[in-house]
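Take a look at this single chain, the form predicted alone, given in structure tokens.
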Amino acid sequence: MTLAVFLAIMALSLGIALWSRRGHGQQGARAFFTASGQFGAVLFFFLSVGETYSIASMLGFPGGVYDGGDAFVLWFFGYILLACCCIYFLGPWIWRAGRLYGSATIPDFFRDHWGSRPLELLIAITSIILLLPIGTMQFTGLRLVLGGLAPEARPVLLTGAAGLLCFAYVVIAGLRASAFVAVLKDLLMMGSILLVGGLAIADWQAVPAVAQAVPAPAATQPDMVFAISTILLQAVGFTMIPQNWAFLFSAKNPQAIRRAQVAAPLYMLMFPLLMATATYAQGHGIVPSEPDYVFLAVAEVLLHPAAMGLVMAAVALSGLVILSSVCLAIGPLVTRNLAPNLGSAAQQRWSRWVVAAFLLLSLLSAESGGTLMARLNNLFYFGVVQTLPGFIAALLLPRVPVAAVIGGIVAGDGLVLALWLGNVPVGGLNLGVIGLAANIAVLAGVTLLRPRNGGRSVVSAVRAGEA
């Protein structure tokens, strides 16, 4: 029964992807990758805000709570809430910047604003490297879910089938398919969490009081410094994630972006319920095969097999939708930015090959343990935030030359990499903050020495009515 319900929902998601193509059979490259700014507030909400919560939210968050990760809980709440504020203010300006230059990717914008091919290549290559581990992380979560669904099957066959379904989403309708399947994913995800968390709370009287009596260890000063600096860094870095720019470009207008961020905190309802689920497992002696399986382990105890199939499908879709959005971010980074001068049809055709290669690489990395990718994943926010000073300069400071932006990014990335590889103690401060400070210092210094002549800012161009 569990497998039948799971397969039915997967088939439904594929049908929704096909339906999303209705009326958009012949899409240009920009429409394929960003839906050409056609999404209103509701669809944009499910695409952008809903995709913030991936398989890591449904499995990793309760797993962290179960494993005693109180600091992880505080970090996650602080980072997500502050990220909503950052997108609320910066998101509309990213949309306007994209509309000004007709951009589909971050490198598109930086290339056109400064007229620099080297800057385009630098940001494209850096973005691709930083995005690679995300695919591995999603396949690792899918492997855990699908292994519980069919333990007798070879894991590589199950994750391979999941990869083919994700590839189908991308090929069928590009970002439109991801957006429409995201609606199904979010409804199932919230419904599953409400169901499992609600049942756990309803059965709460059986939880021994001792399970809640373990005192939390006192936080040290380095721990607090790291937590606060990480929350700040990741909140502002969230605005610079490549697939988030594609989501923002898909909005019909800036108001749709703001409305989505106002409603975004509603998703935080899931986290107290996920915490309750993890605590229920501790109090009832439910021991999962690994901490990240605790939500599914509790669901298996509390739910009918048919409902369990629904929960499994919700978790799997939370990984597949994120995976498809990363595919749609990496595809144009290669076909538009690394390999320029391709026509619209060629971009879409070659992007499919890029996506297939990315999915295969991510699957193989997950099957091999993903050690290298896990290490690279630590660098994600360290590196992705380094484009922020350049974007702020493009918005407000017309005198900043391209050499200052390139120098800042190289200095920031280089310093972070050196500190990380050398395991240099920095008093608990997040390395990305140090890299960001170096980036800003180099950008400011080069601008003072060699200011740009004849430049313009995005804000001035927008106010002049150019976008």
Given for the second form:
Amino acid sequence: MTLAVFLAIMALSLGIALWSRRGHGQQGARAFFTASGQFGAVLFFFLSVGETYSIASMLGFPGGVYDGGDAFVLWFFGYILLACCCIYFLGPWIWRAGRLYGSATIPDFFRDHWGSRPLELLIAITSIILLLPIGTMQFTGLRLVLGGLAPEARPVLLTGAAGLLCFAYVVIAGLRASAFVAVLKDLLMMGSILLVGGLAIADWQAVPAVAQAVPAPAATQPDMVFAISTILLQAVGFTMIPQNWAFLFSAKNPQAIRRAQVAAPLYMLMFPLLMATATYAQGHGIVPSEPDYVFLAVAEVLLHPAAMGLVMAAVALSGLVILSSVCLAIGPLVTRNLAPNLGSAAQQRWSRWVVAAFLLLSLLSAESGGTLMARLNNLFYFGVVQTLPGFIAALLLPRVPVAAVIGGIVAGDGLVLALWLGNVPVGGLNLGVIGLAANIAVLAGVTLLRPRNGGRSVVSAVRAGEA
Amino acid sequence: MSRLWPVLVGLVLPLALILASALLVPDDAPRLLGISLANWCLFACAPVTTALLAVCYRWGPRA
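Starting from the form predicted alone shown above, please give the structure in the form predicted in complex with the partner chain.
Below is the whole assembly, all chains and molecules, this chain first.
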């Protein structure tokens, strides 16, 4: 029964992806990768929350509470909440910057603003390196869910089928398919969390707590230096994530971005339910096969098998939607930025091969344990945030030369990498903050020594009516 | 000031609320559903932030 419901929802998601392309059969490359200017506030809202809450939110958050206590909740919840505010203020300017130059990716914008191929290559290569682990992380989560669904099947076959489904979303309608499937995913995800969390709360006193098989971790105090620096770094870094630029470009206008971000924090009310689910498991002797399975383990105890199929599908879709949007971010990074001068049709055609290769690499990495990718994943926010000083400079400071932006990114990335590899103690501060400070210092220093002449800022160009 | 207030209301104030929930709530406060009072205050920041952003949207400058 669980499997039948799960498969029916997966088939429905494929049907929705096919339906999403109606009237958009022949899209240009920018429309395919970013659904440029097609989405109003409601669809944009679903796409943005669909991109934010991955399989890690649904499984990893309660798993972390179950396994290690609640010390991480402050920075995890805090940065996502503050990211809504950052997107509210910066998102409209990213949209305008993209509109000004007709950009589909972050490197597109930097290349066109400064007229620099080396800057384009630098940002494209670092973005690809940083995005690679996300695929592995999603497949690792999918493996956990699908293994629970069909324990007797070979895991690689199950994750392979999930990879094919994701590939189908991408090929069928690009970002439009991701957005429409995200609506299904978000409805199922919210419904599942409300159902499982609500039943756990209702059952809290109805069933007496049994002797705890796993003692609940003691309350732990967050390291405030780390928490505050991580909240700030990851909230601003969130605006520079490559696939987030694609979803920002999909908005019909800047007002749609702001309307969606006003509502976005309400979506976070799922976190207390997820946390209650983890503490319910601790108090009621539910022992998952591994900590990240705790939400599904509680669902198995509380739900009818058919409803369990819905929950499994919600978790799987939360991984697949993120996976498809990362595919749509990596595809143009390769076909537009690493290999320029391809026509619109060629970009889409070659992107399919790039996406297929990315999915295969991610799947194999997840199957092999993904140790390297898990380590690289730790660098994600340290790296993505390094384009922020350059973007702010492009918005406001016409005298910043391209050498300053390149020097800043290289210094920021290099310092973070050196500190990370060397395990250098930094007093609990998030390493990305140190890299960002080095980046800004280099950008300011080079600008003072060799200011650019004849440049213009994005703000002045927009005010002059060019976008 | 007229251009700055939305940033204060929509960005600085939510950050201050997040930090206040961690710094001002006593450690030994009772738990509800296994969740500490500090975390309940943190979670309450989400609807408050929506209200603050709605104020910025309604009365602030257009995007």
